[in-house]
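As structure tokens, one chain now follows by itself in the form predicted alone.
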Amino acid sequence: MSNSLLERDRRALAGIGKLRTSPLTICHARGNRLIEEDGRAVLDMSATAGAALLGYGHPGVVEATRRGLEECAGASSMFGASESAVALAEDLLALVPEADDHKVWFGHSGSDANDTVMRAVTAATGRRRFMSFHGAYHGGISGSMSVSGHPSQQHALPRAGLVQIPFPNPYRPLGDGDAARQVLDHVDFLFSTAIPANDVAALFIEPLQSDGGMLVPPPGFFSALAERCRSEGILVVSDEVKVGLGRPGCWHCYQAEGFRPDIVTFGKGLGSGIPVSAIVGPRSVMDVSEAFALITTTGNSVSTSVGRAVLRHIRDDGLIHNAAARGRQLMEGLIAMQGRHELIGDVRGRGLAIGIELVTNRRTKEPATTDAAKVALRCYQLGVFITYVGMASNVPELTPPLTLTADEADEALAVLDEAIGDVAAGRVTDDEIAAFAGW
């Protein structure tokens, strides 16, 4: 029997080989290199699915790991204040400006945070129903899950009385015109027909769709829904789980979207790594009741020190700054990439989340899901980690730590660049990609 860290994963690890997009091990990591089984060091430009915001061993990670761990690793914020605790939710409470009469929510992950939201909504506002988008992903727990539409999850009953619309693709419309006003002019007819609005409690939003594919919206959508919804006084809630705390370009995705939400979660990179997300919301919401939520090692010292930790290098270390600039460089990359080869039939994103759609014939748009497979596989065989996502799992993701550099921006777009060529030229067969579904 081999005993190769492959082999043991799959004797004792469930429900998680087939979501994997290639043979990767992990033994190490450093920077933004995940270091193999057989000491091979491959560029990771997926950060864990965002949530190594700061790369892999991060002294400011250490740091604030040790020092939460000296301070008291096992107390919880739930039976008595802790400095960490609430020193964290001051730097979130400051982080967003719309928070003027707002208080904090911790947990371990975007989908406990998302659940939790739901449930307070709920209690807050006395009404039934939520609205969320087709592909949305706000998380992996029976709540979170019941507002999602990936189609990961079609094994998931939606929550009863769910509304869920079609989030506006310009490269994929509904049909002719434009792609946002097609979207508003629906939920107008669903307000005035099938779905009374004072039934609803909240709309989620991810600003910029990531697991759906990492479609970004036309200017002015989310502003205009969200004057819809508050209009009807229905709370906007933004997932910044995976796309905010920088990686956009700024703060917060829903900046860059030009809207103001009512509730924002935070999870993934909050952590860079160790477990914690947050809710920013209305005492109104927050203070609804004390028990809407426990769970006990929230608030935990070792997650908030860290929390404020990654904060403070985003800001310090001009991390924002670095995903803008990265992120064009990408970009620009993949764009004259697209040139070169027919399978690339958009590329799209904001700062250090960019989405590169793949098709099997430009004009009719057919989405090229086994070259998607095909071109996760043969990056990593050349050195570079990526994941794919979408509803039709065709558009390989980029979302690497925001320390990414010029330099490891320039290696991922030459491997990009030579995977894409090689899988176009069927170098890479089906039956090595056999043992990966993907998202």
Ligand SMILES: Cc1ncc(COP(=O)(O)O)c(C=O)c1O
Contents of the next structure:
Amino acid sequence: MSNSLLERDRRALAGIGKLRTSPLTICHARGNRLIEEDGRAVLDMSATAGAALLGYGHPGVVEATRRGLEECAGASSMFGASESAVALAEDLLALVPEADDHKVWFGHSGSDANDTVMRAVTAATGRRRFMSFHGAYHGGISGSMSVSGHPSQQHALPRAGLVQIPFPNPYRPLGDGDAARQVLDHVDFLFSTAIPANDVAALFIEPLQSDGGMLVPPPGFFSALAERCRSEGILVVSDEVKVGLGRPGCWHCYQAEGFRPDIVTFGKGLGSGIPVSAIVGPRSVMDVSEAFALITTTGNSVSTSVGRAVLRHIRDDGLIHNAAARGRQLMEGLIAMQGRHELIGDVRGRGLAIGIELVTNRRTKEPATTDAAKVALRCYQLGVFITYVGMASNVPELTPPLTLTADEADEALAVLDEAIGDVAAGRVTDDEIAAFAGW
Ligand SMILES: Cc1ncc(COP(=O)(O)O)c(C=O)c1O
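Given the form predicted alone above, I would also like to look at the protein as it appears in the form predicted together with the ligand.
Entire complex below, previous chain first.
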């Protein structure tokens, strides 16, 4: 029996096999690179699906972790006021300018933050239903999963009373005409027929639908929908877990879409690899009852001191500007690449959240699912790690650390160009990707 890291991983770890896009091993990581068992350095254009916001081994994160450990690891903000938890809450309240009379809750993952929002708004409003989008991914635990609509969660039943609406996809509109108008009309139709709007507690939004295919909505769509919800007393939740905190080239993705959420959830990048999540929401919801969402290590000193360091570095190191600049560089390179490769049907995104939709035929837009898996594998073989998303698993995505340099962006573009060319020329076989079936 082989005792390689990959073999031991296959024997010991559960439930992640299909997420793997390559035989990557991670023994060490520095800056924006993952170092494999054999010492090879791989440029990480995923940042663990957006979590490693500042890359790996960032001195600010290392120092904040050490401080959090030394100060009071093991104690949390559950039984006493702790400086780093209160200070991070204050930082987040200041960061969400819409947060008038708001409070903060801390958890450990985007999943628990969205899950907690669901319970809090149900209790606060007395309404029974939620709205969300087809293709949405709000988490991997039972509550947040039950308002998601991603194909990877087919095994989980949606929550009773969930109202799912199509995400307006400019590349694949439902019919002729305006994709946003179609969905807004559909919502009006639902509210005037089967769904009493005053029974809907909240609408969950990913302002850029990432796992569903890196979909950027048509301009004005979310502001119109949020307005419609507000007139019905429906709370609007902006799930910023994957694409917020500087990644879109501004602090929050909802700012890019021009809408004002009632509740904001954060996760992933807030800890740049250290588990911490947060909800920022109105007191009327957040103080709904004692102990509605207790987690023993809530607001612990390690997570919260790292959260503060991450926010500080995003601001002081110009990372929002860098996300916008590197995003432009990547988009320009990819759009030029689209001229060379028929396989690329569409390129879209905001800042450092970019999707490259692959199709077998640009006219019919048949999803090139197998080719997406092949491109990801070939990129890995050539030294760049990427993943792919989308309802048909045909959208390679780029969510690198916000610390990505211009040279690294060029390196990633060169590798993508070569990888897509190799796949189009049939140089990656079906057998090679058999173990990486797509999620
Ligand atoms: C938009 C969004 N929300 C929530 C989550 C759940 O975050 P986590 O897996 O850290 O719990 C994810 C994870 O991919 C996500 O993309």
